[in-house]
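Shown next as structure tokens: one chain only, the form predicted alone.
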Amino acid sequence: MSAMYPELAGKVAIVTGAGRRHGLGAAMAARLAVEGCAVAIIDLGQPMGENFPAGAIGASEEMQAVVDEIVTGGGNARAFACDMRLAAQIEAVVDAVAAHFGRVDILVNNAGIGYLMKPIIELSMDEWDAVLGVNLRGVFAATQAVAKRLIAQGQGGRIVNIASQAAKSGFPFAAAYCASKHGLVGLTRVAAIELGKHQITVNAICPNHVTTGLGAWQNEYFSKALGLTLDQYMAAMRGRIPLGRPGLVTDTANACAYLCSNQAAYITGEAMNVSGGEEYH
């Protein structure tokens, strides 16, 4: 893919939750790198207990693999480990990114937990806290840290929050996830109002289902929970999407690049559906 937005060349973008190959965060980081952005790949770096197991987080080796793919393609990237539940770590990593690349222009809040799915009566408070801690608290802390730097730089900026179709519709077994993503849209709107005077736009993207590694796990989980075969579950999904297919990582990555570009300079406070017509609220 060739660059579409030349004004993004030389910008510095932070993409959280980008440390898994073939994941949504990695795709957005790669897309911004194609546009000429230097990209900071942020992820947890190592497993941390039962709520953050290996295979569900971006480990340091995989984070470096994402960086290597971008560099091999001619881009500029570096990996930084960070626990998105801890504001002090987030502040430190934003400072580290700015020290390495010279500035920060774009924040893509993509880090999230989408694998702690249980009925309400079975979900533990620890699991609830883990989901809300990453999906909402972490986004708030990252937005706060980056907004301070963008304001100090005085040249505006872009914040893109990766919400979900679950930010607008409810789904069974996803109480914490849906609550966090609904909250993320509210945070997006408030941040857009407050930061607009600094020429910082804040928008959310609401993808429907995307079959990444996490998405494949979700397909298996929900098909079993609903008493369907995987083929039946996927056929039903395709049947309710007007464009006839689930989302691709490139669909969201393209929307992200657009919202970071000058073409979207007058768009802020929006929660953009990227769902093939499945979600229209």
Ligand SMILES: NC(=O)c1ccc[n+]([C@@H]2O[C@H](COP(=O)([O-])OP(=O)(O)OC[C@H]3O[C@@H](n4cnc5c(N)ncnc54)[C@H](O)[C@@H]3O)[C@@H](O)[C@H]2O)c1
Contents of the next structure:
Amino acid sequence: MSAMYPELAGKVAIVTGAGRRHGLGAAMAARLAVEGCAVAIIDLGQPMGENFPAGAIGASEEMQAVVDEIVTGGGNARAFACDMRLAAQIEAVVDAVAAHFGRVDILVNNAGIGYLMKPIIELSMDEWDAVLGVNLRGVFAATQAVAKRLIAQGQGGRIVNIASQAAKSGFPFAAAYCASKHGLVGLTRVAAIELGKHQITVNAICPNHVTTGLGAWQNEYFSKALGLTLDQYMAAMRGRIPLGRPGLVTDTANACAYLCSNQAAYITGEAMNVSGGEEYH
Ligand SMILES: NC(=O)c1ccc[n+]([C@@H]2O[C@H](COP(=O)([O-])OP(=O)(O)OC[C@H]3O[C@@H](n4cnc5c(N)ncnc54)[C@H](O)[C@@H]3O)[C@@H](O)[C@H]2O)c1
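Mind giving me the form predicted in complex with the ligand, seeing as the form predicted alone was just shown?
Entire complex below, previous chain first.
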């Protein structure tokens, strides 16, 4: 892949939740690095309690592997650990990124958890808070910290929020996840209105299923919950998608690079489906 948007060369991008090698965040970070951005790879860095177990989150070795892959490809990246539930840590990490790379131009709010899935009558408040804490509260805190810096820099900027098909439709066992992603689209629209006068665009991307680490976990979970084999579940999914396949991390990375480019300078407040036609409202 070669660069498509020369205006992105030299920009500094923060991508949250980018510390898993096959994740959407890593793919967007890699794509922005190809475009010439310096990229801050933000992730949790270590497991934290039962809601953030090893294997489900980006640990420091995997974060470094994402950085190494970008650097090996000729890009500029560095890993920063941060718990996206904690506003003080988010403010500190935005300061650290700006101190290291000199500025911040782009924020991609990608960190999210989608593995705490249970029927409403079984979901605990603790689990609800964990999902909302990362997927919505964390995005608010990061948007606030980065927006202040972008306004002070006075040269505009880009905020891209990774929502989901679950921001447009309901899914069983996903009350907290769907509520957080629907809320994220609301936050996107308000931020677009408030930050527009500073030439900061704010958009959401709504991917359908992508078989990342999280996506693979969801396939196992939903196929079992529906009494289907994994093959039957995936075949049914393909059948619902007009373009006949689930999403790829590169589909979302392409949309992200476009929204960060000058080609999307007049697009803000959107919640763009990247779903092969499965979602269209
Ligand atoms: N995979 C899909 O099918 C799909 C579809 C639509 C939207 N999404 C969204 O895309 C985003 C990325 O998902 P993915 O599929 O690449 O999964 P992923 O698990 O690979 O990525 C999510 C990342 O968020 C990080 N994270 C979780 N809690 C955190 C915390 N407290 N602080 C910092 N980082 C934290 C994880 O460590 C992980 O690296 C998520 O917001 C997800 O909801 C995924």
